[in-house]
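The chain below stands alone and is given in structure tokens; this is the form predicted on its own.
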Amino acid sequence: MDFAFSEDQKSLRTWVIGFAQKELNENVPQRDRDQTFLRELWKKCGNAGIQGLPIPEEYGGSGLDPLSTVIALEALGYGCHDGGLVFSIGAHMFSCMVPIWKFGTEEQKRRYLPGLCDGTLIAVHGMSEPGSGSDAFAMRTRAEPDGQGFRLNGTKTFASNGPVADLALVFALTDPDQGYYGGVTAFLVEKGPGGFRVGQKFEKMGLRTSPMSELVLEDVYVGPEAVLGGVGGGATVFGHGMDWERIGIFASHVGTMERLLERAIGYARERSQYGQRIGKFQAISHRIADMKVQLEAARLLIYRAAWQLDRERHVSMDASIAKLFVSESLIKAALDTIQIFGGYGYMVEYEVERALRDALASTIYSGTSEIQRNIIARWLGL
């Protein structure tokens, strides 16, 4: 494994950071306060090729390898201060677009991927339900056969991008007797008459510019062309998407950690107490040193997992290890930065407290830390 950047990767990282800093950071505190999702920023990212990073060029993407993709997402997390926008892009890319690319028919790929790449369309992932989050076996959404197609009934919750989405990747039971493995099918369902509708919208602690809602399916009919990955293949579709999501979204968090580290260093060099810069106090310098160690470890875990995505058949354990470590390290980095800033870190105008609020959910979405430890334990034969 050689993680030395190629010249193309260096240029990509520099370009993404410059794009994000120039185009995506205007008035972020106010947008966070108002819970504002700006479709114009989404479209800017699409025009710049962000959403289509790993998707083949023939479907409107950039055709980057997984490692280059996470390098770009890390740069986006570093350059863009709007954690909600970055999260929405990651959820759209990895839990929706990648499954269509990997498991879709040629017709499905050509119908949806170009618009999902260029920002014309927004996708939402529908797995979690009011009574089933980590326990996917408790799914209650049903897809009953109806002629050549299916009729869907159920409610999904905590659906990131739900209020603004045009297309939903929905998981439903097609054979309850088979359970999760073999009994769940993935469907592509469009919003609109006869499609999914948006239910309750949620107000969140963090990631407030990433809109979230319920998805409601009431007697929604879909034809056989809506099935993604074959009838009964939903578990495979979901698992593969989660591997990409646990690597891709959390690559952006590595970029956020680097930005927090730089903020902490800068403040420690400028702030004086008791006649000297606070960075000279061991209590501060050691805290910052630990932030650096965790950043570098997080980066290597993400890079290794990404490198394996197109080389190994099974990357779930490495994806879970990376997700677990990065999410818990991100929260610690945000807490440490606030502590170093002291009272100023608690103030909205310094934009550090928002980083903590955005970070806290990282140990919950894409599978909780407890679920990641369960996955790792199972791969270890426990």
Ligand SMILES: Cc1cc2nc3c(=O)[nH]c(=O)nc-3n(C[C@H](O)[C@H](O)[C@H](O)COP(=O)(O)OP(=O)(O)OC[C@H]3O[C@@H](n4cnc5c(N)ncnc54)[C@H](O)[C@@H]3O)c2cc1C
Second form
Amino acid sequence: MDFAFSEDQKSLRTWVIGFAQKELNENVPQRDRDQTFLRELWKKCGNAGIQGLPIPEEYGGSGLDPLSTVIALEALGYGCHDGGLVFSIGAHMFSCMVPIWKFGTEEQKRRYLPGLCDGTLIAVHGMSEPGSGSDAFAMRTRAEPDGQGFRLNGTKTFASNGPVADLALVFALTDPDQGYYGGVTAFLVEKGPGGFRVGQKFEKMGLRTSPMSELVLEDVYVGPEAVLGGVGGGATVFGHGMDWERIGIFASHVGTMERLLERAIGYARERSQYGQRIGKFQAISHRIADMKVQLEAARLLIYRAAWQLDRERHVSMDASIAKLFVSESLIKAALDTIQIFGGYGYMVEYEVERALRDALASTIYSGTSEIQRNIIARWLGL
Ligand SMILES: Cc1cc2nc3c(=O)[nH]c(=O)nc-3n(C[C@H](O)[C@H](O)[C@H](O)COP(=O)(O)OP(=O)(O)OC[C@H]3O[C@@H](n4cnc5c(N)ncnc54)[C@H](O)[C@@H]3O)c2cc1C
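The block above covers the form predicted on its own; next, return the form predicted in complex with the ligand.
Now the complete complex, all chains and molecules, led by this one.
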């Protein structure tokens, strides 16, 4: 077992951190307040090659292996202080681009991946519905056969990137009698007349620079070329995307945890009370030591799960373990940092409270903590 980064991985990490710190951090508190998503930053990331990291070069990406990809995502979460932007990029890459790359026809890959890689296009993943979240396959969206193709009707909710997306990967029932396996199909639907429409937009507690909305499908006709992964193959497409998302997006959270740890250490070294640095109080130093332990454990879980992505057939349990641990550790790291900062940590100006607001959703999206525990228990035969 080799825990060392290769020279390429080291320079990738350094480069992504430098890029993010230089290009992506201007006016983040203001952007957060105003819920501003900047397409120019998205394009900058695309031009720099971020979105295309794992995608093969022939489709406009860099063809990185999964472990190198998560090292880059971790670096992005560390260097970029805009948690919403990082989240939007992760959702686009792992729950939309990866399924197209893994399950798309040659024509679908050539049509969409280059634009999704270089930042020209933005993708949205439409699974959740008003009445079906954790129980995602209890969806109501239908795709009825119509000539050669299908007619889609339904509403998806909580769709990250929805208001700005050009392309939606949506799941619809094609055979209600078959249910989960065989009854659900993934479709690639473009925005615009004849395509999906943006419904209600949501204002969120955190991740405010990542726009979210409903996706409305009203009598949307798609040809057979819009089917991704075959008719009835929706569960496989969804499951594979979730495995990648639970590793890739949560890699960026490991980077955020490292940044929070550094802020906590910096503050504990600088702030004095009772005539000494607060870091000299064991109550503070032990809290920071625990943050370090959680960070290192989180990082190893993510690296191991990523390493398995192109080696093992089933990575769902390890992806769930990593997702569960990282999300709960991220929230704890944000709470610890606020506690160490005292009253200042509660003030917007110090940019710690935003990390907590951003972190809180991580135990909900990509499947809640309860659902991750259910998945792990199921793999354990329970
Ligand atoms: C910031 C954010 C971004 C998101 N982005 C997207 C996106 O891009 N695309 C998309 O499709 N969806 C997205 N979602 C939706 C997300 O996937 C759902 O919110 C999540 O799956 C939970 O569904 P729900 O909110 O309907 O909660 P519910 O499923 O109604 O759950 C409510 C509570 O019941 C618990 N619960 C439910 N079932 C069980 C069970 N079997 N055992 C134990 N406990 C259970 C849950 O854990 C939770 O605590 C996003 C959500 C958030 C917050």
